[in-house]
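This document starts with one chain, in the form predicted on its own, laid out as structure tokens.
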Amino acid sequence: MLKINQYVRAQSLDEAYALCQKKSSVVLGGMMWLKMEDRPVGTAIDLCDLGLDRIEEKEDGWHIGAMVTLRQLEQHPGLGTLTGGALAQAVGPIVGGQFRNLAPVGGSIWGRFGFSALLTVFLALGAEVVLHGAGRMPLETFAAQPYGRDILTEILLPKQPVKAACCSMRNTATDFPVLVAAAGIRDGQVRCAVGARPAKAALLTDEQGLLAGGVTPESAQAFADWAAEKLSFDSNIRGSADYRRTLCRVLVRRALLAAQGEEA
């Protein structure tokens, strides 16, 4: 049972960031995963009054506050244009309406969880994030830091439209993914991401320059074979690290057609 000693809903970024310094506060989110802990918290930090949950575009790229559910990402109309539907194919397996009305993608992005399918495809659309303290960041960069105690504002996707899309394996519908992988292509570049191996996702982009002639089916096999030789799977109760592998051969094959428009 999570036990609170102090609740405040923070009235500026300031008040909430010089709040989270200490070891014993927490931010709040969705409460979607924290709920579930069995410890105490000295101070929980509420973001719900800082204007986080709103969806805008602006000239340097689309801002997606901390706040943002996962609900409002996978309807939000101008977001599914530019990513072709990849926000929605990432987050539209998650639990059901009712959890992703609930959910906040600061949380998820925040966590940096094994099993995110929203870390996997930010990755890939070439999101960067903006934290409070620490400011503006790929978001590669901030995945690959250790957890800190800073605010997470924002997340950024670029204006220009990118060809994406996100696959998953689950073993039953709403499960946690055995694995997940997601491919952007935008002015002839390619990024994908593969997440749930089960650790956090990591981003490929073709330093071998397979794809360097085009995204064909021959090409796309050829890059998803090097990804699977190059990353690390491991084994959990949803698979063991060979059958990753294996479906990392055909889930990057999938997202790299299928952001290129083609059958996979």
Ligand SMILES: Cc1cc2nc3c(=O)[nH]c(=O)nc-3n(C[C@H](O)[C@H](O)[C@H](O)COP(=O)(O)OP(=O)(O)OC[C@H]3O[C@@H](n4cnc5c(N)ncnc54)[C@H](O)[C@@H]3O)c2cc1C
Contents of the next structure:
Amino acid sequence: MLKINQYVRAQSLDEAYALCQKKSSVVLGGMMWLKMEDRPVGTAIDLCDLGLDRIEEKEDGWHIGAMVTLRQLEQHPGLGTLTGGALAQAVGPIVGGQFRNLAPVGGSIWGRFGFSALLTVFLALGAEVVLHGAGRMPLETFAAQPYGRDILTEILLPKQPVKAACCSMRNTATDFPVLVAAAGIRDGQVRCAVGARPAKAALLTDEQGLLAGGVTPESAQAFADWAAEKLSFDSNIRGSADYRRTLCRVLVRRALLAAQGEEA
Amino acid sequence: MEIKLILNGRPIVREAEPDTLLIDFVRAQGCLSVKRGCETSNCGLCTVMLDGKPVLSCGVLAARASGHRVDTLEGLQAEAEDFVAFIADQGAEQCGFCNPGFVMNTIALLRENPDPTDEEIKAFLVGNLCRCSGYEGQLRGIRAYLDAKKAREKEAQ
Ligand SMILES: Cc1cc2nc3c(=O)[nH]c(=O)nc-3n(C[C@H](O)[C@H](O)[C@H](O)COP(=O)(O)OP(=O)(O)OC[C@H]3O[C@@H](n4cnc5c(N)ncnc54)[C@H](O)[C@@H]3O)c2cc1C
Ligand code: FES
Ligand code: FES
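To complete the pair, please output the form predicted in complex with the ligand; the form predicted on its own was given just before.
In what comes next, the whole complex appears, and the chain from above leads the way.
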């Protein structure tokens, strides 16, 4: 368990950021991950009073606050329509509703965990992140950065609807995924992310032009086969590298076809 | 630090450590229905309502819950009474350790969706683990309760 010396509900982002610059400080997301760590924490910084629990459509896109829970993401009608239900597909198998009522999207995205279905789906959706400190940047840029001491405040999605889907394979219904694939199609441009390889999700675009003629069962399979060869996979307790590569050929095809609205 | 919250309808003010988890806080207040079945936020046994929403009390600091309303099974007996007998009738449970968390989340389910399908029941309750049974009895119990409720409503018309 974490041993917390001081708990502070930050009253401004500047306060949270200043507190966070100390090595012994920690930002609390849902704490579900943190609480499994065994270490002393000087100051636990809670962002719960900063109004970051809102989902808003604005001029420049959809703003999803870092403290929006996974359950809110799953149930929000506007985001459901915007993403063709892909967010609910990604989040739905995570533990249970009581967990998802606590876990905020900020903890998942900031964590950049290898198994993360959230990171996978938001990469495919073309999300950006806003950091108090480093500012606004594409999620793929943030995902590749080392862990810093910024505060993640928002995730942004383009206003334009995206045809999208997220598929995963799990050994039991709510276990960590063996592999996750997500696809997003906007203006004919495809973004496909594969996570739980078990390394962090990787983003692919159609650099080979395999989908240039549209997403069909044949082109989706060709893309999935290419993805399976291009990406690296490893073995862990949940599955071998070879098994994951085989799953990739199936899940990427399914995600593309489901995004396109075709039967997989 | 001072924790101020409404527990089962009663305002309380107590001292707790900054790292006290809500589960330990409510148990210290005598709400012993709230059980710890894991160390990994995985089992659902510790389910309480935080501002009316089911959450894992092992995954929230008492400090974060301060200022909010917390309900445990101790405060929701009347609402639970309706359906627990139907689950017991199926002989669903063996040791019963998982029961309070399961009942709490079933209350949450029925508040949100009074007439769920079997698939909706399973999706909602999937985060409540039971290590003695195979969940079938619990599902039959909830189904029997819903059927009985419908029959009663029909009769009343
Ligand atoms: C049992 C279990 C099963 C899971 N299964 C899945 C699964 O199947 N698929 C999946 O995708 N995920 C899964 N997860 C991961 C889960 O969805 C969360 O990603 C994870 O728990 C971290 O989120 P949290 O809110 O608990 O973060 P925390 O533990 O609170 O935080 C994680 C890290 O992020 C930092 N942080 C949090 N918020 C911010 C912020 N706004 N700014 C800066 N730093 C911040 C914290 O300081 C910490 O270092 C699982 C987790 C558990 C415990
Ligand atoms: S004790 Fe297992 S989820 Fe809380
Ligand atoms: S009856 Fe024993 S854990 Fe469910």
